[in-house]
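One chain comes next, on its own, written out as structure tokens in the form predicted alone.
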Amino acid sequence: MSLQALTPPLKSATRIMMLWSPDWPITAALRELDLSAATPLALIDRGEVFACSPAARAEGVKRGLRVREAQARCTDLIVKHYDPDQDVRVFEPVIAVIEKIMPGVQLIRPGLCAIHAQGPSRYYGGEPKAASVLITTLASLGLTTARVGVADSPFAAEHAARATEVLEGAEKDPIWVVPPGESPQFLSTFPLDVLEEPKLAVLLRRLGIRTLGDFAALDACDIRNRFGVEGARAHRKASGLDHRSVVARKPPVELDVVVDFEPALVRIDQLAFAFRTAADRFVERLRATGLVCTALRVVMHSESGEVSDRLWRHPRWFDADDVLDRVRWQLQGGGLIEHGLQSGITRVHTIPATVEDLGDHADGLWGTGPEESIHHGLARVQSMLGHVAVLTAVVAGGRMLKDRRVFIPWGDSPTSHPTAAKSEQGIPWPGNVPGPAPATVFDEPLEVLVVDAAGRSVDVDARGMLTNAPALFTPPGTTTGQHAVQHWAGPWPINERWWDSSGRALNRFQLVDDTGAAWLLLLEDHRWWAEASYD
């Protein structure tokens, strides 16, 4: 006899209850949709089948099938796009649900989580009833197909949980309880598919290991040894060794702040004062959590039903005053009289919109005295003028230079604007001129004059070719004060949309004239402009 076999099997230090819901993709596009659970419908994704209800699986149905062969089996089919940001939104209710009545709930995916049995178990008076406590909780939501395991590991908690389909009859429960240490008992039986290592599986099969039964019998070593770390995990899953813990989730720290004013307030110098506190505890939240706000939600309810709300952005970043001026300036910015209301507020809610590490915002060495001013006073005009009143100027991609000088609302960010974005991004701009770049761009190009040594014009031939050597020059301005050309490069062709019949088709120049002055050319239509100079 092995030493395996006289070694008793490992007891789990925790128990493990798990949820399934079973066909969740289903189940949230219908309670999305408000449809009735006998409704045929399928999800698609990537032109084929991702989920079926249990109406259209009866039709013939499956998972795999193209659209059209799914249409042609199920007539009465409703056809839907699968949208995974769907699933999560709608379990997250149910997640809210669970963990109001068992603490330490652990989100596998939605549909599917994992829970700490030995608290719950302890409170209801046992794994079954807490169990029971679930599926009833869940029952008042309208899920009534949950089901719930509970065993030694997540991964046997979880298959027990997906046994209890199986169960007809009097023996028909949602709920299977693995009693403590017969994990690798419960699932012996079980094919080897449920490790979801296909690899491993057909490899297994070849050796005549059918159930992971049969694979639990192997010594861990030689699993190791011959299948790697991979094989070892998987054997300690089909040996019901999963020592998983439950990692509870962390709710997302509550970042708004919202406050109600009984009696309403009718004064602007009133809200401003009772806001002030909240304004602390607004900016304390966000420090507290290692950020700072750069785009805040201002949202504000009358007596009377009306609501103001406002997206306010700031170059650095909010601070408790900052907060409480736009708060007053979305008031006195309403149309309102300085000092009084039209209606009384009653609630004020401010939402960072925007968040940002703290440590990207750190104070300069020298402080931020005379910045925060500025801001200050801009973002006062802008709220009395408007959100594009005050611009500030950004770089933006784009071939011609006057097209690279992009005006953005003061505190916007430049990625706001896709050119912009796209040039803060680093990505190379097809055409555009290597640096270092002009010094003076003109606002529209002035026409200048470049000829050869004989007079004549200097243009570029279908080739891309000039037809003759620049060697007089005359700058904008002027027609008779000519210089001679010292240096010159190009031609740089850009050729801007040209399928359609209002592209361009031009040509870049650079230039040095004998006084020394250095310009950027353009030779469009066989006429020369001027678009900048190197100063």
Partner chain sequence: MLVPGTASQPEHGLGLQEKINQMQGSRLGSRRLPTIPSLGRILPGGALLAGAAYSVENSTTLAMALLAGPSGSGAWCSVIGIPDFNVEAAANLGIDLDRLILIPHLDGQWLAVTAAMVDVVSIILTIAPATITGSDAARLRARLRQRGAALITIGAWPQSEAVLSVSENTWGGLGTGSGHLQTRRLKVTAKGHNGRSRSSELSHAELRQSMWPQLSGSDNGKNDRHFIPRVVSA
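Please give the corresponding structure for the form predicted together with the partner chain, as opposed to the form predicted alone shown earlier.
Single chain only below; no partners, no other molecules.
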């Protein structure tokens, strides 16, 4: 039964055009980094060369070499990490261009795509002409190395495209058209390795079968009985009858919203008003495709050519008001005056950076609990005071008590703050103050006075010893109200980032005065500061 499904009648009506761009990872990297094709470049995956440019290859660099070895062979080699996402990203505009001239494109993998040949060949007047149109279009994009193969099956077409490499001299042509029905003959001379079935290839070689032609000559039923489904599939490939057909992709919906302002807008309220309908459109378009946006990128261009680009996250998802708020905050946060910009804004571009399915974010029948009402309320306060005014806090590591609290704006994820992400509770931090934590830690240390019984200022000498015992203490904010020191301890030296010019060396003291108030004091550069108060 399944055999029947695998072997339909031996008629293949579909003609497939396959576009192949050799060395796509390298081409993509060169395009992304804006380098010339003659640059020696190697892409590294897990410490080994994954792909290299022709210039590097000429110097002896090849796939599988270790980085050091490759650098030794080619001293001006540029080494980059291989990023599979980059391949897809750079290939995307190529597909978009092909879709403009030919419908029904299927992306096989970055650098390789299949097109139904029938339509384009009729439109452009023949398969070779359609293929040369494709080559010319890609050349206009700067892709001069692209090759096209046309055959009866995707497998044959791909190998026809690859076979153009062997054409030399007068026959040199980036297009190879295998006439209809001749695909089996075309494939018959290829070695078994092109099937990419190493186990099967070894077995067949032992049976004395060396080319695809020999393999295709065997009876399909015998192959199916002896080698199972995998073998039958390979046999059909070798016979030029690929079971795969081209499934054209659906071009993705354009979700970005770009608004140009002419003349440029100079006031935030004007901009907010003008952008309101665009924000509505942005959210409505997402909703129509059944998506919600959870991370938003806002790019703003100003008249003087500045570009402000920022990624905003949302604990739930953006509605139109939220989008508008982010646009406003991005302008206000740039240190600009509240209602006037340095130069007018000419363009606002909103891009959904992360979209999720609407179904995962739908409200429950009775709402989604108290968190939702809290979020709504806090969003309101944020729209009054700005994004960074409403905060949550985590305790992080640090020698100074002020460094130990890290504020995270409501809606941002704690992991996006490096210091917060690293904070690990319970691990002792050098220079920690023992005992209960003070309730008040001053944002900026306040100046205080500590003197001994004779009224001389208390200091620490070069050996880290106290010059005289503290006896009188003047709390911050007052100049006259001296209190007698009842208990004290210190100095506890802190040497923060001694290797760095921005590092500081200071001494810490604890002190209780006669009113029972306890203080944490700092002595830095012969001056006394109150770091915290145990009030």
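Given the structure is predicted, the values throughout are model-derived calculations rather than measurements. Rigid core (definition): largest C-alpha set, two forms, superposition within 1.5 Å. Residue numbers count along the first chain shown, from 1.
Student: Hey, does residue 263 budge by 2 Å or more at the Cα between these two forms once the core is superposed?
Tutor: Yes; that C-alpha moves by at least 2 Å between these two forms.
Student: Tell me, please, whether between these two forms the C-alpha of residue 32 is shifted by 2 Å or more, with the rigid core used for superposition.
Tutor: Residue 32 C-alpha, core-superposed: shift of less than 2 Å.
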